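For reference, the chain that follows is the form predicted alone, supplied as C-alpha cells.
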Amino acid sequence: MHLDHSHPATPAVSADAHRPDGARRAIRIGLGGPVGSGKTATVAALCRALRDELSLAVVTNDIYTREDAEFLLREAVLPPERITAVETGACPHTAIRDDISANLEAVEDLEDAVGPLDLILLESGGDNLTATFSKGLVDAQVFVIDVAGGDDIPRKGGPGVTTADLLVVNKTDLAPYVGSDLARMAADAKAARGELPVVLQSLRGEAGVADVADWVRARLAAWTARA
C-alpha cells in the first residue's frame, strides 16, 4: 500500500560510483530500523523478488552474532557465497555510520568474490529512531518500523523516520490486534516526511514486498543511468 508513489528522480551519489579498476560498482541500499521491525524478513523477501533479474548480495550486521545472516542462509534466499555478516561488537549504528570500514570491506569482498553485482543490501542491526547510514557506505537507505511498535512512531520522528529515502511501515496485518491506526500512521508519516515516499506493507499479504521491490528497481535504474 503506497502512501506516495513519487520517487526522487536520481539517487544522490554518495561515494565513488566505480571500483578501483574503473568498473561500475553495485548500488548499495541500507535497511535500518528498531529491533523486531521486520528488517531481515524484508531483506529475505526482496532477495526472493529480485534474485532472478538482478545479481545481488547481502551484508548483515549484528552485535555479537551472525543471527540475521544465518536466518537468510536457512531460508536459502541467495547462494551462501552471496551472504556475509559483520559483527559490530558495539551499538549497531557504529558500524553503519561512525566506523564503516568493516562494512566497506565486506562489500568489496563480495564484489571481488561473486561480482559483478547490480545490488548490495546492507542490513543494520536493530537500533533506535536515530540510526542512519553513512553516505560513504550506502547510496540510499530504507527505514523499517512496524505497527506493533505503536502508531505514534511517525510522530516521534528521528532521522531514520524523517530522512530515510524510503520509510516502510511493516506488519500492517497486525494493526487490528495491537490497536494501531494505519490511517493515522500514514498521515503522520506524510506530515513528517513531506515528499519522501512511504510504503505500508504486510509480508503476509498478497502484495508482500512488491512496492519496496519496485522502489529498489527505480533506484537501480537511476543509479545505472548516472554511473
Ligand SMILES: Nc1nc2c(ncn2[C@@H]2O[C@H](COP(=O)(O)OP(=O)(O)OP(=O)(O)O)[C@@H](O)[C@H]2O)c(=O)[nH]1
Contents of the next structure:
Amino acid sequence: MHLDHSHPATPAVSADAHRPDGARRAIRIGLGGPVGSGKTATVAALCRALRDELSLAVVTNDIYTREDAEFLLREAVLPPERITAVETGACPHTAIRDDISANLEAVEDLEDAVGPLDLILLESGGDNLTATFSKGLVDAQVFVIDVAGGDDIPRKGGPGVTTADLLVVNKTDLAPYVGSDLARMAADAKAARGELPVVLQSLRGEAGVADVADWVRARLAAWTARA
Amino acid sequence: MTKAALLVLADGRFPAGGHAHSGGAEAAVRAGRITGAADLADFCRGRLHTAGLVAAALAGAAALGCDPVELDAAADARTPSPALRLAARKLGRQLVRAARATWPTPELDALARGFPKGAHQPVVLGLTARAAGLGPEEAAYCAAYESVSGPATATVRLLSLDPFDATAVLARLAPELDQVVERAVAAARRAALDGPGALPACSAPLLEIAAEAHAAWPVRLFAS
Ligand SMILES: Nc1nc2c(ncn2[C@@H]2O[C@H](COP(=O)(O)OP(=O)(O)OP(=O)(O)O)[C@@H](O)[C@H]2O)c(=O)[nH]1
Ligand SMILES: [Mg+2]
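Could you drop in the structure for the form predicted in complex with this ligand? We only have the form predicted alone so far.
All chains and molecules follow, beginning with the one already shown.
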C-alpha cells in the first residue's frame, strides 16, 4: 500500500485560525502561574460559568501526575471526553512554550472528538514566574498569582506578570490572614502592566470568577469577529 | 544538500516532543538498573545496539525512499510492546508536525494524511531527513543518537546526575554510534532492494517489558 499524494484535507501545522475543513477553530486560552495559585480552581469555575452558553474543553499540563485533570473529572465540571491531560516530562514550561507539539495534538483531537468547540482552556501545571505560553499554541493567556504567595510578586514582575493578556490576583479573601496589601498589589500590577487588565478575585466570594468569565467572553467575541 | 540541516534535526531542542520521553530510563531508574553514570553507559549501550539499530535502519530506509506504509508495518512487527508502539506513533505524529513546518514537502503532507494518529517515529525521521535534503546516513545518525541522548537527558532529571557525566557517557559511545550507523545504512540499502524483511529485528526484551509496566504507573515523570 502506498500513500495517497492527492487528497486535499491535510492536518494543520500550528496556530492556523481555521481547521483543515475550513471551519473556524476554537479560541485557545492558556492559564499559567505559580504552584497552587488557583489555576485549576479558576478553570473549574470558568467551566461552570460558561458551559451552558459555550461549547468548551480543557487541556491540563501536569508536572508528573494527572491530578489537575482528575480534579476536574471528579468535580464533573465537564463531561470526561472534554478533558485531556498532556504528559510533560516534568517540564510544563517546555510543553507550553518550547515544544508545543503535544498540546497542539491535544487541542486538535478534542475538536475532532467533541467539536465544534468555541473555547479551549489550557492549564499549565504550576511552574515558575517565567513560564509563558507560546503564541503558536494559545490566542491569549491568563497569569494567575495569589495573595498568599507574597504581595511583592507584582512588583518583581517577570514575563508572566508583565505580559500576560490578563493578570489574576487570586484568593483575595486570604489577604487579611497573610498580611498582604491588596491596594499595593493592584498598584504594582498596574505599574508593571500599563494598559493590560488585572482582576482581583476570590473564588470563595460571591462574585467568584465572574470578572474573568466576562473577559473570556470578550476575547471570544473578538476572536469570532476576526476569524 | 546542506550538512547543517543535520544539526537542526539532531538538536535536542528540535520541537518534536522528545523531552517528555525517557527512552525507558525512568523504568530502569526505578528498578535500580540505572543508579549512576556507569549504569547509564551500560543502559545506553544496550539500547543503542538493539532499539537504536532498528530505529536507525528504519530511518535510513525511509530516507532512501522506501514505502513508509511498509516501513511502518515493519516497525510495528519489531516493537512487541503496545505501550512502545503507542509512544513511537505519538512521537511520529509530533515530529511530522514539526517537520512539515520546517521542511514542507508533499511527501510529508501525504504522510500526515496517511497516518493521522502518527507513523512510527523513526520512519517519520527518515522522511524528515529526506525533506531536509539529507541522506540515509544522516537519518540513521539522528535515530541512533536519539536512542541514547533521550535516556541520558532524562537520567539527569531523574537522578540529578551530574550533566557533565551524562554528556561524557554519550561522547564515549561515539565510536559505537559510528558502527551502528554503518550497519543500519547497509541494512537500509538492502531493504531498498529486497524489502523491509532485510531490516534488523533485534529487540531488547527488558525495555519492552519495563515499558508495559511503566505505562501502568499512576505517577510518573515521563510519558515513556
Ligand atoms: N481561600 C481561597 N482558596 C482558594 C481560592 N482559589 C483556589 N483556592 C484553593 O487553593 C488551592 C490550590 O488551588 P488550585 O486551583 O489547585 O491551584 P493550581 O494553581 O491549579 O495549582 P497547581 O496546578 O498545583 O499549580 C486549593 O485548595 C483551592 O481550593 C480562593 O480564591 N480563595
Ligand atoms: Mg492545577
